[in-house]
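Just one chain follows, in the form predicted alone, and it is written as structure tokens.
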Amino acid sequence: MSDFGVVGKSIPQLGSLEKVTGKALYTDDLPFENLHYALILRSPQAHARIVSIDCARAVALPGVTAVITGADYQTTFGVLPISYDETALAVDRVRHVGEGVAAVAAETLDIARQALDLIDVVYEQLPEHFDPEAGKSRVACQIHAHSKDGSNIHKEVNLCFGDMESAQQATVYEAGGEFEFPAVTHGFLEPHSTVAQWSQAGDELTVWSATQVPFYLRRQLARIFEMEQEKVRVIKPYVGGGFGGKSDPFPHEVVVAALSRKSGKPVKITFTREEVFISHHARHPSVIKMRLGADKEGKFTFLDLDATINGGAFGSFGVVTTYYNGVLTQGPYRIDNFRYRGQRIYTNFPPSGAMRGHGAVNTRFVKECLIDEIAEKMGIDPCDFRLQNLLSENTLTATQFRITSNGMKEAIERVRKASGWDQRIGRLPAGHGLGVACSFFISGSALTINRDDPQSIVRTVKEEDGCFTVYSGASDIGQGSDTVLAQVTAEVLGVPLEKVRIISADTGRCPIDIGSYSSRVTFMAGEAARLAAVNLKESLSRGDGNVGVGEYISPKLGGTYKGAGAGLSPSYSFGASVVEVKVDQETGFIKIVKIWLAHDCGKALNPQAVEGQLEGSVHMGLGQFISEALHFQGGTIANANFLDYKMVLSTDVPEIEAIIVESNDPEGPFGAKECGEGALHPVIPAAANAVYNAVGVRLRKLPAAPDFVLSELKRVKRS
């Protein structure tokens, strides 16, 4: 594998020079003639009936060119066809603080602000639902009428595999407990921003948006405005981070299109940071109950899991989240007896959705902490315990996930060696500890959200100047997918990287790609790009054309039980982390000393980019572990800004040793698979296990802020 010309080489990302010099144009930077500005009037109520909206004074204000309310566009939409439950603006009822009730377009932002102040809304308060547990029972006033049996249950999943009764009888060692996780935000720097412009005839719409899913957005806009999809063009400019928080079609994208249609002008909206917090679709807050067992030889016997998931006001990716909380907890270990009950509950908080490591981060934390508890009861080293329970290559899990390549054993061994685990564990001073944990995640979903769509199509053209243009709908949101597509294409064609141009994420010029989420782009768009280049090369050899097209459609996978498609992937990534901490027993402050993170990415197409993804995973994982949480007063976010929402700063990040494990997947492009999300998973529980090793405190909720750690230290000392 060493004879590659471009693949496997560390290459700076395409567009990086433009970003660092300030030349990159993000949505808010795009120049338009006669641009008008949109603002959304947001509800101060968490749950209320809209008695009346009077927009007359706003409409009459000079400089205002359009005003709309929920009555103007009542078509429901969402990212999942099974959960079309949002509207552009609230219709009849608001379901969370900050939901839009009216919107204006004006010649200036100042005029738009004045117009919002002139809109009069009368509300009639309805019962507010903030407790997910209470929402499991019948309620007097449902948040959505389609919820189950008069309750606020959005989605319920019940799965059971193997023989749980016999497995529990064979169990000698067991650990379990209840764990609590708050909502956390993605923390991307670029706020949501969208510009919409209709053609002069008013029959074609172009939207520029900071989105991860241009083709999903096009589909929803076409539905809402009752147009052919070909009449809607969505363009993704540079995006300043997404992490899942820009992977839905959002109400504001519909709003600006509606305002542009009504005003006849190009209209832009760019959120304030508070609006981002309201609209971001955060990681789901949840309460996880889990029991894990092992037999006398130390083999896992069963996993029993119950998840209560706070969905907020709308569906988003919530159906998928409910499944993922369970099924993605299985790996990377062999557990043949598995039971899961998951419930996602509508509440009157802002909606939750997809965030890096979607649906599996919290349950991964619980499982990896319980594994350490069992290892302690058995008197076995936590690394050894994990090694003796691993899934093998080319096998099926209890839920019939197909495992192909598997670098899990190597990942554990490499972090173990690099950290000096065997020489140091149990020998460090008081307050100083090491912890380990493992990960398991998908390389894209084997099923598309819209079943008629392929996952990715790439078209590559040889131009008259001797260069090659790659057209792909894949969205580069900072992870470097444009660079990957260029590398794969250059490798197949045997040309320098400089000979390859990328045109991407423009639905008017590019074939379909379903977006940047679920760690799918390198595997799926990358393989489509490889096939397109192969087909072009063959066509050029035959002399019968200068265009090559490649298409990726996942092989048929999985079982026949209800929900069998959830969590299916053509390939899975594996990884391990060791975290070293020092805990101040007087203050409860945790200092992260160093982190070792090994990740099986198949083949590292661009090692520099892989290392960057691993370091980013560490940064995000540390934030959730040490400090990040959304705080609410009633239904209002009390810390909806970067001053009060405590993210980990660059100055707080310790030394990171990123270790690339290459298992060379048989189906990925040149052997590659995901490295964008799975690497986040082990960092958080490894840190928690290190805290226990340091001071004997088992963490049952996050974040591990000093006051909480100190209270747990005192509790342990009392007991």
The other form holds:
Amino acid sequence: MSDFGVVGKSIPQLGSLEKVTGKALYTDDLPFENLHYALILRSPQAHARIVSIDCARAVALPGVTAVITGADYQTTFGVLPISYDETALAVDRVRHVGEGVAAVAAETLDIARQALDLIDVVYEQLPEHFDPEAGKSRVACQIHAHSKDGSNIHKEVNLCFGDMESAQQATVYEAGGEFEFPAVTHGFLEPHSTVAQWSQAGDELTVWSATQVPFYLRRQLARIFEMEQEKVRVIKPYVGGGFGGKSDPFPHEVVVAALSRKSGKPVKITFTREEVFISHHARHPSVIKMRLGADKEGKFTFLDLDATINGGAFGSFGVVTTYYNGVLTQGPYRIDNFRYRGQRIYTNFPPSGAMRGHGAVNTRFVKECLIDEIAEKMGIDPCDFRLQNLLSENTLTATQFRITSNGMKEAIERVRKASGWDQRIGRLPAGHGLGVACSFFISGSALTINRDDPQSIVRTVKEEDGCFTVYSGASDIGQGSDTVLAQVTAEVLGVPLEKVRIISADTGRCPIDIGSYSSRVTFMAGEAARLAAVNLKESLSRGDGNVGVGEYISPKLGGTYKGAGAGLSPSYSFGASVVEVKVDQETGFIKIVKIWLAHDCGKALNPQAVEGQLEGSVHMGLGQFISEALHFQGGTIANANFLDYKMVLSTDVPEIEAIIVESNDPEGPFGAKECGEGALHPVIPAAANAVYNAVGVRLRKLPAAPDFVLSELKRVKRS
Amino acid sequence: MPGVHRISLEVNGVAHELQVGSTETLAELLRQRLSLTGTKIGCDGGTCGACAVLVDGVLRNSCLTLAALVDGAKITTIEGLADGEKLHPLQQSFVENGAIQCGFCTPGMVLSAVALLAESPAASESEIREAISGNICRCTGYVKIIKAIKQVAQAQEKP
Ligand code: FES
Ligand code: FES
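Let me have the form predicted in complex with the partner chain next, following on from the form predicted alone.
To see the whole picture, the full complex is given below, headed by that same chain.
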């Protein structure tokens, strides 16, 4: 729309100049006087009792300034108050390979390395649990004592909506199956890094960390060190990507604070790449069983879903994940009869947590594949089949999620047209295929994790030099949230972008924003920034002040059933993807020819940045489809490096056509909603559906690596 | 003294004389001794390209390059690419095309592109893809990075 000045214009992200000239300081780049270096001794055992830890020789090593073990800080913590089950270092027992056992700070990294070698730990092995299925019943030696009935179940969710029985009677077409998904990981490029420093008096703590959630980190540090939150200051420098992998308060962040307290020095830890892998809190591996039905007109009758989710050793976001596997699977379609059982099981793998597209990526894959199967059984085009089952605008889902803006129909139509679907489907040469799939995702959670936290507050000040400073807790992790805040502010105030400065993600200077996760920042912090600017403008025109404050408060939403809050969002994003593949039937190698992705982001505040999110999402989704998987030998990751964990490189990334759909959300800032996560969802099943279209293989497992595809091709040929 | 080497090198046009340890990498030297932290460490193992710099014009992963072995070399890091306030055309193109999200891959990526265009000023798209295949970017899907490099290559194509 032309009536906007700054909003809707493609502009480079704020900070681009600093990044492209090497001036941008990430945590590991920050200069400190007299900095000491921390290292963590990690467990080689997956499940073991710690019989003894002897640190005496390490303590005695010249240059070592602090050594700690689990016994020193036993307070459990985590991101969700219902799952405080991690500790800074293992207390009495290790639960996965790589869990921290002891930590040292020293004058140099070399000395710290030597000190780690001098720590003697005696372990007594315990029964190891690697099979989530087995963890559903009573086990020998539970991973956590709070799991019910002697099992390793962390969380179980049972939900049922509508009338499953009559729905099944009305069903004429049905598809179902069991699908298996391996662990994948975020792969952000900047390894975790944290620096901690205490005040001289020892009563104030400052932490610089590569985090998506400075305010959650502050809360946990205050809890653990028994201080007022105001005495802890968390600063997020530039962050080199997160994708959910920096959205927990982490043990190492507590460890450096503890070492700094003990040594009286600023202490830094920067992970090796291997440490990033072995301590990741990434996408849950899962086994999904699903059945989906449609009546004779081709309307969905029911969805029946069981998810077994491998939680790894700790809780992290897992309770939310367990809900999301179910409730985020229903959209973007109308399905009134819906049963879900989700079980998250503790295992002796590294903890699973949140990763881009959190909670619903695998179940979405299954559903979109089954939709394809039903469309085939009915002899109807899969685009048409989807179109006739969509949720409308302004409606409620079976789970009582409020749908407002909804660009789903347009998204399907746009990828259909752009890909030449109607002219090409069914007429492609042998081995070539097209597939389609859709997505549905939240724009932030309507409920906050800690009930007393506000969602997002922004304070904007008119300075004496005529510029405007925006103070916001929102964390720019490379997705460009600072730019969003600046654009929204400039737009409201009617000033050029250069007049707006952003000070963000510093808990000592900025009002709270609860973090960059669940695709909430543009919608919630963006709206708070808009309100702050509106209030400032009014103040200025009344002449009664130079400060404007805005707060985002989610409307009251949702049903009253147990768990009704999970998956509730003030707005949902929608999208569709078409993928074109060429499958080599001799080798099983899938060549991705092109990917079209249309995503309803409400309003593109910065079209270039939205495209960037869509393209990045496509790339990450494609990796999960084609090559990414963590391989384990026992509890040890066998491919904890970028050579063996195969992300899609520049030589393999196909042409990507990102299409922006604008449904103008009534509650988002200038109509905007999320675009950084939902866009990942449809790519993976669309690719799988394309493989079926090409060679008749229905993939029930990922990744679609050549050896697996080849064996499936042979299996199909035999039957 | 064993294990210590005296080297002289030029970094971004500035001459340095340094004593370096036998196991010290060029990345450590640049980041810790010279405070040139634009060179990033993403893996410290030669697998991501975040630490790429130019050694006598040749692209090298500085995390795998021993400092003792660059005696006498001319090094260019990301900090040395702009001409004062004026960005290198590739830097400019990265900014304008939105090829930068988190920016952690950017220094290595830009230097990869510089090395490519020095060899092959009007590089084709497939040459570009090949040239940056040792640089991991997890944010952009490479789309806008390839576009940014292509734009500069095409500008050089025209007389
Ligand atoms: S840090 Fe040198 S290649 Fe990754
Ligand atoms: S911009 Fe983040 S890794 Fe490339």
